[in-house]
Each structure stands twice: as structure tokens, then as C-alpha cells.
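One chain comes next, on its own, written out as C-alpha cells in the form predicted alone.
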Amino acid sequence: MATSARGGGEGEAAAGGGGGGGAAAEMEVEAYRRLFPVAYFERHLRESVRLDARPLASPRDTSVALGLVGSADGSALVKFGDTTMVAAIKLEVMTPPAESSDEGSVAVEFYMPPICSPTVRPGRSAEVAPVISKQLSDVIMSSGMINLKDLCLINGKASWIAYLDIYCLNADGSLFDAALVSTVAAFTHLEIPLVSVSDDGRVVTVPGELEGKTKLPLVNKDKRKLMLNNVPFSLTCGLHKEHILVDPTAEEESIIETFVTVVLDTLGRVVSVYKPGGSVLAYTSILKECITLAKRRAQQLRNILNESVSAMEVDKSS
């Protein structure tokens, strides 16, 4: 089930001075944006308007389904705007190493193949994949989403690794942002099934058709869904010149002079600040405005992932 808001207008503006209607305009408009693309995004930002017809505080359309992957233990699909991800998480069992010995851990992969992006070449991948599986890591642990005691089932012996795997499936900027939602969601539906102890002392997982039917002890009673603390939402804010865009296209990126991500926790706290190099310093006042924005958009995104586990769970009871 999918729930959705709207972020901002969609629908092309038209570019000031543009003239009539017709064909031969319309062509001529879309010549002039091709062949001089910065001023023609610059002349939009005059008039505090994007290239798709949003206010420059605006974020896309945003919408989450949850558990559309039916072979995965926790699953969920994301779009803003265009962009679109799908992320899967597998549990498997694991011997834990002896310094973690009450702890299962989480292992990412971010996955950029070719239909997503004209720029990402078969047989290659994409250079900003690794990239946003570290910061995905790094963001999953620092903020204390997971309690990996949580992921343990026999201290010493067994314990739950994640497998978590994100699919890009249309990139149209904003990539992080739309991967930790759909990272958060995924977890969110994730429910840990039931594990038993085999005849050779080997803890295994039940599978679903023998639920309830094993005679070999289990582990955990019941199925259950892992507790999420302080919830990491991001937002991306491009930077050019004097302005600040939120949630950029992946034309506004190619054409912007920088941008900064902000995440933050349940609570409102900063988890990270990123900024890659560019001509544009952001100072802090810039910084305070992108963060204010970030909160209002994580409340935005809570909302929508919340509206979505509801429908859910309306859909179950029916």
C-alpha cells in the first residue's frame, strides 16, 4: 500500500520572454535550455522558480510502499518525483566474532544499474554507488537507528545479519534522500522470522510454510519487528549563488555550483552535515537555514512513512 504528498507544482515553466504558443516556440525554448543551460536555470532563480514549475523551499511529490518484495523479510519502494528506489532486506544467520559476541550487524549495498541513468554505462559501475553505501553505513550506525543487541539470538553463538540492499531504479537526483527513506522503510516493515535449533546444534530459520509444524525447539516464540530508535531522515539543499533549492532535480545538480545534505534524528538532532567542494562556501547562516529546512521535511517524511504502515496494516486486517 502507498501513501503520498505533494511536494510542489509540477509541470515545466516556461522560460521568461519565451513568447506564444505553438510548436515553434516550445522548440525554441527547449533549444535555448539545452544550449545554455545555466542561464537559462539562472533566469527561473530570478523569479524564485525551478525548472519544474516548484518554489525554490519545495520539495517532488514523495510517496512510500511498503512490502513489495515478497522473497525479502522487509521491503519497501520510494519515489521522489522521478526518482525512484527499492530497497531489500535479508536476514540470515551468523556466528558472531568474539568482541561483538552479543550483536548481529547490517551489511549495505547500493545498486546503480544502467536503466537508471543514461550517464551510468553497462559493465561499469557507478562511481557515486560506493559512495552512498558508506554514508548509508555510516549514518545507520551513528545515529542509533539499530540496537544491534537487538539482531543477537544465542550470545556467543548465533546472531541476524542484515543483508540490506538498495536499488536505483530511476535516478533523478536527491539519491541519498530517497535511499535512507526507503532504507528506514524497508526496517520499518521488516519483520525477524522464526529460528530453530537443528538436530546437529545448527540454528536455522523456519520457513514459512513449516511455521507452527517444526518440532525442533525454537529460538524466538513469535515473529517480531525490530525496535527503531532515533530515525535518520536527510535532506539535500542545492546551493547556487544566493540560493538555496531543496530536493534537486538531477539537471538542477548537474547545473548548481554545490549542495549540502543534512541529517537528522527523531529528536531534531544533526546525525551528519555533507558537503562535497564547490565555489559556494556555506556559512552559517546558510547552514541554519538548510538544517530548518531538513526538520521540516524529516516531519514530512515521518508523516508519510507513518500514513503508509497504517494502510498496511488496514490492508492485513481486511
Second form
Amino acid sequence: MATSARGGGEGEAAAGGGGGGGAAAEMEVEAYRRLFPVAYFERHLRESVRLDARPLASPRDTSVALGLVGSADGSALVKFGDTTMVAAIKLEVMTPPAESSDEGSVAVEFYMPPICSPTVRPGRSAEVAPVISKQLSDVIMSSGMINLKDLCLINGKASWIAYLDIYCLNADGSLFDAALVSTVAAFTHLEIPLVSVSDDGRVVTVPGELEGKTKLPLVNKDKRKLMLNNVPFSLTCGLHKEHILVDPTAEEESIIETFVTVVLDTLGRVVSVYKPGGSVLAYTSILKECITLAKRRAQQLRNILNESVSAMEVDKSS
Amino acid sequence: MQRSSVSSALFEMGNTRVIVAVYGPREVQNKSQQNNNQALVRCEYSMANFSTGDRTRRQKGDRRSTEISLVIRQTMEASILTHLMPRSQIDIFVQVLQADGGTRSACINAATLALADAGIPMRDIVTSCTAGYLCSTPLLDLNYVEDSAGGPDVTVGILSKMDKVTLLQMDAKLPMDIFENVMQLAIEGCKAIANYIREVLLENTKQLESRRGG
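Mind sharing the form predicted together with its partner chain? What's above is the form predicted alone.
Okay, now the whole complex, with that chain kicking things off.
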């Protein structure tokens, strides 16, 4: 697949430039790519390949690593090809408000620091960052992945607030998808710290080493891991004329104008569909196709996540 | 680590993990600051909210970040041959992922790697290391616990081959002769890091060469 795509591009350039040497032909291809991106892109689509030689319905190599950040209570690193996300969760004790005295809360923030892309200027954060923050927040709540009552410590007095910070270290397309996987992975890795109530009624965290030695009552000795139900997984597809491209890269995202993001949970139910405008008006058949592709991707992501969890458990026990 | 116009480096010193991305030389974004004789060097330092023991909501422009950004910029400017790239801009973005003392030094070391990876002409490799003095013993490369013990903290940045000091910062009190010892220790640390960086760059170049030529 890789050789045919390269051959296609170079063949064209060679025919145009009279078959120059390897390096010269490569430069012509690069120039064509920059000057006429849409034409270059469509030339690939006609051969049913994409700019990185992937088939249209194929997502990039995905990897998940848990526990990267030692100072956080839960963390994960996710890579979709070159797109890299680091998610970390820190838990803090707070007093719950009166109307939800038996619930904790989750605060999600998505950052795109200038290192992630040359288009992000310092002083002015990327436009998509708060949009993705909000989307993640909504999906976490509406999918019911976390039962906020699980975050309660002492009814009416103390509960956990989970601060989830996601940093995009490299933005190469499909940012929401990667961010959602990193969120799920970080919550899967999360280990809730031990707490006990001190003499003056304050809830204090007990570091692991003092577990057997503290005289104070441990409040949550058996609730160290969060139960995740209905875990959501998403897939973003780009629609260009009549083609559906799965998991677009940043280059593809700059050419394609229409995207559909489908979020499904473990039972295959649709949690959310997001199609923010765009020139391609999609028929229901196209949306159904996107949902089918999303189902396949969700299964794939679930497997990758489970593999990394078992890998982590092996590391722990060894 | 990343593609084309960006060069990046990840540097770890014990538990301190820092990522640096270098963009440029590219067109100056703020034309009024353009310099016709040399390149503009810009640096921005930021810490991830989860990088330290307590999660802190950090403002972008807070005093510590601004001070460290300035220090890193001036240290790297001492080495970059800016007069070779007039009317252009070099951006150095630093993101701290995990902080356990010596973040400033880790940032400078990572910046050197990223600049070398970007092919930006420099006079020499700039490396940095910290040293302190606790319980009558000079200590090299303090971590957070050692740093907060209240003893002095000396940060040194050198141009390794030229044996010149470009950065020197110290807080707390220290008698002159002990200071010389501690500074000497820090310089040795810098030299060791420089050797390591040189090895890494050589290895990297060999890989690039084999990919290109092969």
C-alpha cells in the first residue's frame, strides 16, 4: 500500500518534470502537496488511499500507556499515530453543595499548549480547546460513565472532586477521540487515595506507607478504584464529497470541511452524534455508515485499553 | 518526536520530566519587534497542573513562569548564532510534565536538544545543573525534597566545550570557599550532561543518516 501511493505521486511528478533524480522528484511532490493540497488529496482518493497510504476506513496505530505521571492519582498517555495526549487526574477533598450532598464532581479541562502545533500562538489559546473541554465534559456526564455518588466520602461533609487535566502534546487530527480515550484510560488507572478523619473533623489523605500505622479511622479502605459503567468511545469521520475518511490527520482536517463525531458506549448505544455544519450534507445512510465504523473502532479501542490495563497489572505484581 | 517544521525533545532528570518544542527560524509574528540584524528568540515556560505534588491552577503569566522563561531565553540566546538568521524568529516552548526539583536545568538541557534537532546554528551545547549544600555536604542535582530543606541552591549553565558560564543563580547564604566547591560540583554535573547529550545527538544523526542514505 505504501509503495503504490508514493509511486502514484512520484510518477506524476516524474512525468511532469521529465523524470528527475530521486531527491528532485521528491521536492516536486512536496511542492505540489503544498501548492495544490486539494488536488493532491483527491488524486489519492481516486486510488482509494489517503495521504499516509491508509485505506479510507482504517484508523491509525493507537497506543495507550497508563501511569505515566507519578505525581497524579491517575494518568494515561494516548497516541493516535502522531496525535499525543497526556491525561492526569488529581483528587481533592471538598465540601459538597447542599443540593447534591452525596455526590462528588468532575472538572475537565483540555489544554493545547503551543508545543502541540505551529498554528497555536502563545497568549492566544487554540479555538478548539474550550470546545473539546465542553464536549468531553458533556460526554462524561451523559454517558453515565462515572456515578458521582461513588465520589462521596462522608454524606454532606466531604466528597472528592476529580480534576482531570488533558494536555495535547502533539495535535495531528482526531483530537476529541484521543482526548476521550485518554480520559477513559486515566479513570481506569485512577487509584483513590486513602483518607481518614483527623481529630478536628477534617478529612486528610493518608499516604500509602502509613496505611497500617495510622490510628485514625480509614474512611474508604475498600473503595480504592472507581467503577466505570457504560464506557464511551468515539470516532470522528471526515466527509469529503462522497468519501468517508476515518480518523483524519491534521493535514486532512485542513482540506476536509465536514466532520461527524459519533460516541458509543459499551452496549453499543449511541451517546452522542456531533456534526457541526460543513459543506457536505449527509444523508441518513452516511450517518448509519459512520455509526457502524464507530462500533468497530469502539471494539478495537476497548481491546487496546484492556491490554494496557493487564500490562500494568503484570508490572505491578512483578 | 513530531513532524516537519517542529523539533522537539523530551528530557528526564530523575522524576523531573520536561518537553520542549522549537519552531523556526520562521517569520516574525509581531512585525514591530522584527530585528534586521539578528533572529528574535522567544521562550515560554509553562507547568502542567498535575506536575507538582498539589494540583495548582497556574496562570499563564505568573511571576515564576515569566522569570524562568526569561532565564531560559537569555541562556539560549548566548549560544544561538542569531546574526545568521536576521528578520526571523525562533520560538522555544517548554512544558513541564512532572516537577521534582531542577526544572530550570531540565528545561535548558531539553532546549539544547530541541535546538540541535532543529538544526539551528549554535556556538556550543548549553547544559545546566543544580547543586546545593546540606549537612556540610555539597550535593549534585537536588530534587524537590532536598531543595525545600532550606539550604542554598546553585544553578549553573555552561557552554561545555568553551568552558564558559552563561547562567549562574543562587539563593540563600553560603561562605565564599564553600560556594566555589558547590559551583565546581555543578559545573562537573553540567559537563557530564553535555557528554550524554552529545552521545544522544550523535546516535540521532546516525539514525537519520541511515534512513536517508539507506
